[in-house]
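Below sits a lone chain in structure tokens, taken as the form predicted on its own.
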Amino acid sequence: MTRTVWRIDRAGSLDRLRRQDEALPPPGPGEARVRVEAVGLNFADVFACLGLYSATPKGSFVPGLEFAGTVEALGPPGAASTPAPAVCEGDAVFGMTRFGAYATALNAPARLLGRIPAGWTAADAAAFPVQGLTAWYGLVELARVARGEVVLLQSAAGGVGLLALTILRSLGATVVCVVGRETKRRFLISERGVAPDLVLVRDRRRFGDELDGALSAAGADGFDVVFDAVAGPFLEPAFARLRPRGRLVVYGAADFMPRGRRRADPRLLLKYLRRPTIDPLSLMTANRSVMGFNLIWLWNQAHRLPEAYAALERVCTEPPVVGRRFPFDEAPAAMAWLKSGESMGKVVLEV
């Protein structure tokens, strides 16, 4: 069959960004032939195709990680070890790919794919498995949130850190949450019912006082945890206020972000010579701990998807918020509002 792809030939520029037409292979053993309604656009689409991205493919690729669908077709069944897959043709279903998202159809391997729940949208369901996955593993697997502890929430409007609002609230965390803008501050406060001494627009030059009165506000002395996908000049004010056995997770840098639609930026090099630093021996004085990761980490351990997903439904009941809505003729300019740092929730392309 012939399906259609935003493709790249080298990363390095957005402008390389092209649709064109393929044809796609039926699916092998263990796959299943995804007839693609929706994507899920991600900051990690944008480095990639930049290649500022540690797992940028190597010459050519189509951006994407995250999709949802319906099933068109199941290939041959895999190796007598692979679990049968459990999906049918004709299913609606949602799931994740190392890339190559950005099409009307793909082939993905079926035991990896979940059912979109009921009174859920195929753009819902696209916007739900990296960040929910990004939260759900940073701060339930990782920063192992406890009730009654202090979180700082960076990003808290996008689409990882409203997942992560709700995950932090079934948890009974206190959550102080950081955004980028005034409208997303409101947002929060009249959409998602945070106390409005709970939530701050960062400011370079203020952050570490802004921090203090939103701990004041909480009745704390420091945070348990900083969930942080912006790292640079908010980096060392958030973790200079942790508690001993706090708990920083870095899982993004939107800070090192280009304003151009190229990768070649001399404020880069100026904010990757001056990004934070921490000392690894202060740590154990400190009694803190730093912890990084990036999820492309499942796929050596995709086993483990099914189970994550059916937590993550447990909790996040409700459907993800979708921002914003592209045609899927309309890509690039997708991306170009992702980029730009005005989008709430997630930015999804409807094919």
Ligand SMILES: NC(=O)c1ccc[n+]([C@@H]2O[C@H](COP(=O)([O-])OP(=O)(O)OC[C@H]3O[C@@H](n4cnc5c(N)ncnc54)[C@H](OP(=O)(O)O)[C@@H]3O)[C@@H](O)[C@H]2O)c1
Given for the second form:
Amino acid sequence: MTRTVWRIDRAGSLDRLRRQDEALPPPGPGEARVRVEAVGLNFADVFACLGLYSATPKGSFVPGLEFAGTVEALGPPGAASTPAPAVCEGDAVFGMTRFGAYATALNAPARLLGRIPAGWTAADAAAFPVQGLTAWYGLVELARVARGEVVLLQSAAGGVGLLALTILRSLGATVVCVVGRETKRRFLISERGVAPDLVLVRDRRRFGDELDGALSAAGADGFDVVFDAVAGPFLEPAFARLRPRGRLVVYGAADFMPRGRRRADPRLLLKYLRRPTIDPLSLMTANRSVMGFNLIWLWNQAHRLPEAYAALERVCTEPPVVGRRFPFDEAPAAMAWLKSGESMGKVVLEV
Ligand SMILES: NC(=O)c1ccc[n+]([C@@H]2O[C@H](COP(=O)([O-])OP(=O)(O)OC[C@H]3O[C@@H](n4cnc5c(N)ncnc54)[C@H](OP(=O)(O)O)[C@@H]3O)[C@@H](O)[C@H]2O)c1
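Switching forms now, from the form predicted on its own to the form predicted in complex with this ligand, please provide the structure.
Let's see the whole complex now, leading with the same chain.
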């Protein structure tokens, strides 16, 4: 069959993205062919197209890490050791893929697809697996956030951020939210019920004071967990306010996003040279931990995915917030919107 994809011949510039038709082979052993209805965008898609993501494929590739749609066909059974697929033809499913989701149809390992929960749209479901698992893995598996702990959540109005907020509430944590713009602060207060004293707009000149104000509003003398994907100059003031037994989880570096549509940006070298550094020996004295992860590692541990989805669904009790939808044909505009730093919730392409 023929499908339409967004393909980039070589990472380095968003201007190299091209829409094209190409053949999709029948699903192989253990695979399902999914007619894609919605594609979830991730900040990593932008970094990948710019060539700033460590896992970016060499040469030509189709970006995209997550999708939702309908199973159209199942391939022949997989190897005897492969578990039977959890889905049938006609099922509404969501899934993750190591690139290749910016497509109107794709083949994916059938056992790694999840059924779309009742009442969710395809856009909701495409907004769920990567960002949900990121929030779940960082907060539950790594940081092991416990009831009553105080957590600093950067980019709280973003795709990962809003799911992290839902998870943290279900864990019984107190959350101090940080965002980059006043519009997002207002959104968190009015739409997500965050107390005004517990959401702040980052200001690099007085970030430490802002954190102290929020901590005093929370009645706390420090953070138990800092969940950070911005890095840059904001990381050290937050780290300095970790309590004994505090955990810093680093899972992104949005501050390193170039201003333009190309990778080349001399400011990045300067930012790299000034990046935060933490002395491991100081961790013992202060009784703190630093952790980091990249979810793409889960692809090498794919057998854990069904269990991870189930654990995520237990703590993530409501559908993700889809902030803006773009038609599939407008993928470059959707990526530009996500890259701008203005987006709230998930950005989704609809086929
Ligand atoms: N390690 C992993 O496995 C993994 C997996 C998924 C996502 N991530 C990371 O998690 C973060 C959130 O991902 P997401 O897909 O949910 O994106 P998102 O939070 O919806 O959007 C990215 C946000 O980054 C913030 N930001 C800070 N500095 C920026 C800059 N210079 N340019 C543009 N935006 C900037 C903006 O929010 P504010 O200004 O409000 O902070 C922006 O809205 C990203 O850094 C991503 O790379 C990591």
